[in-house]
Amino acid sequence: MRYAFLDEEAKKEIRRSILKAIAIPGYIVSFASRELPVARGWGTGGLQVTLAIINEEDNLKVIDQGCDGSVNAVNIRNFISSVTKVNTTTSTTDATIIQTRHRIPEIHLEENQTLVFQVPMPDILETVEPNISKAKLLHANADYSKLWVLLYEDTSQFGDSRISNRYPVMVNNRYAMDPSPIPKYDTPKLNNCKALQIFGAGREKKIYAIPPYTNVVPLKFEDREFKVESFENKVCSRCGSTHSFLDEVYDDNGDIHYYCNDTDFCDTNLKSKENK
């Protein structure tokens, strides 16, 4: 079997697309998405990016909705491990490559790490301009007036944007970019991140990237503060964290409990308190 499942020519082509994406932060690059033993729409974009850049010395972590133990995360981790024999981990700090869906880890990433996003819809303009040719022209002219109109309509009617995830961001003061379906809570983490961030959309055959230490800001009117999800007065029932993205869970009695969405962060926090 070939190392990392894909043939060498396929990996070269994907790497060339990644290099182009890194050179032009936020710019969407097309690539020839390959068939994988998972259905398109289930993470094949992130999977192909990971398979193209991984090597024997890497330490792989895969999360889905912040969880290392979900079915999607476990299956992808097992598949990559079976075709590369690399070490796998659930620790954010120990990982060199982190493939993720819908979350950025709570623990700050470092320079030796690469965060690979599984992306369903790569172009943020799709919500306001369904014609692909026109959307490309708008990107070329840096014409994002339709996105601003969308934000204005929400702000004028509801006081703030109703977008809860996939919040549009401006990368390096040039391209409006879809940050994948991460919650607004994670959007500020994109900015000036030490790690390389690569976004892969297998079904849409697109790759884009944010190099380390790149300026990324959410689209927002100057007189409006960018607000993220608030968990004020909420505490994780397991580790006691008061500064993480929390899931709301109902028990059999109908009582509400909150738990850290990032399982590794919650485990690390809990062990730290037990060792004190």
Contents of the next structure:
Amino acid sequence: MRYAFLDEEAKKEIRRSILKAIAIPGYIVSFASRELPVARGWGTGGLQVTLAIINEEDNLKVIDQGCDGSVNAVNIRNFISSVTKVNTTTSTTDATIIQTRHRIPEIHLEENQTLVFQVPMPDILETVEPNISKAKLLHANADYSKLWVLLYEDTSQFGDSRISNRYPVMVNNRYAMDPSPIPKYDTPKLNNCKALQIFGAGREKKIYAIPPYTNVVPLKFEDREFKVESFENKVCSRCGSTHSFLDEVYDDNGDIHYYCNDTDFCDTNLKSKENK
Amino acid sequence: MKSVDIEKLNRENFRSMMNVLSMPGKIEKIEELFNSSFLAIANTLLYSEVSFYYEGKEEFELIKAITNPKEADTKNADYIFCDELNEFIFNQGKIGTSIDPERSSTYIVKCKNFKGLNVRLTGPGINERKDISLPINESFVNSFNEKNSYFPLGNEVFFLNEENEILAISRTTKLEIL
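Just the form predicted alone so far, so send over the form predicted in complex with the partner chain.
The complete assembly is shown below, putting the previous chain first.
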């Protein structure tokens, strides 16, 4: 089998799109998406990006909803390691490539790292403009009035936007971008991030990117503060963290417990407490 | 006979190119193919769906045979390879359209070393600012800034020196002469 499963032409096609995506932050580049031995919706976009950029020197981490041990994460990690023999890790700090779905790790990323997102719907305008060619024209004209109207309607009726994830962001003051289905909590982490962030949508055949140190701001009215999910007075029952994205879990008695969504962050926290 | 794993070279060289483009001004190494880092880059970028233009002294026939790209003139080529920075060619390359800004030319330019004009780089990929030396003159700075003045239209330029080192400036990079 070929290294990294894809044939060289497929990799060159994906690499061409990645370079253009880096050069035009937030802009959606089309590419010829390939078939992969996983179902669409399982992250074929992220997988193709990872397979096109990975090499023998890499240390790969795969997370799904913040967890290294979920079915999607384990299968993707096993697949990539079986076709590349690359080292894998669950540690965020040790990884050079992190493929993710739904979350940005809690630990700050560094310059030598690349975060690859699995993206279901790449165009943020899709909710307000279902016609793809019209949406492309709106991007070309930087006409995001329909998004602003959506925000305005929510704000006037409910006091704030109802968007809980995929919150629209403006990249480099030019392109409105879908930050993949990350929670609002992670949106500020996109801004001025030290790591390269690449977004791949396999079914939709699109790639886009945010280079390191790039300005990314959530779309927001000037007199409205951007609010993220609040976990005030909530503590992780496992590691005691008070400043991470928490999952709400009900036990058999119906009692609510909170746990860090990022399992590596929780493990590292726990280990450092045990060592003290 | 020593065998060469071309695909391994490609993935290593692509990573270097990805790193230098995502952080303009950063310098990385390129592994040679057929004793040339220039040909190694051509082999990394070219394939049957893209077009290129080259006017210079490197032997491109083998790369063309391996990668099967289309040849095009300077106004239509996706990749333009130059043995030296040629402002006439730079001004001819396509900059894309508002709808398809990615349909623009990428330049790969050979140079002796990176010494030349001291410039300040700002923009995405750069932590506030970066002061470096580039093998360019004042006139090129004007051309580059002008061609990239209407973002998202513009060009990326990779500089490759005789030490097989590569650095890049992107269409988002603002150049200021120091």
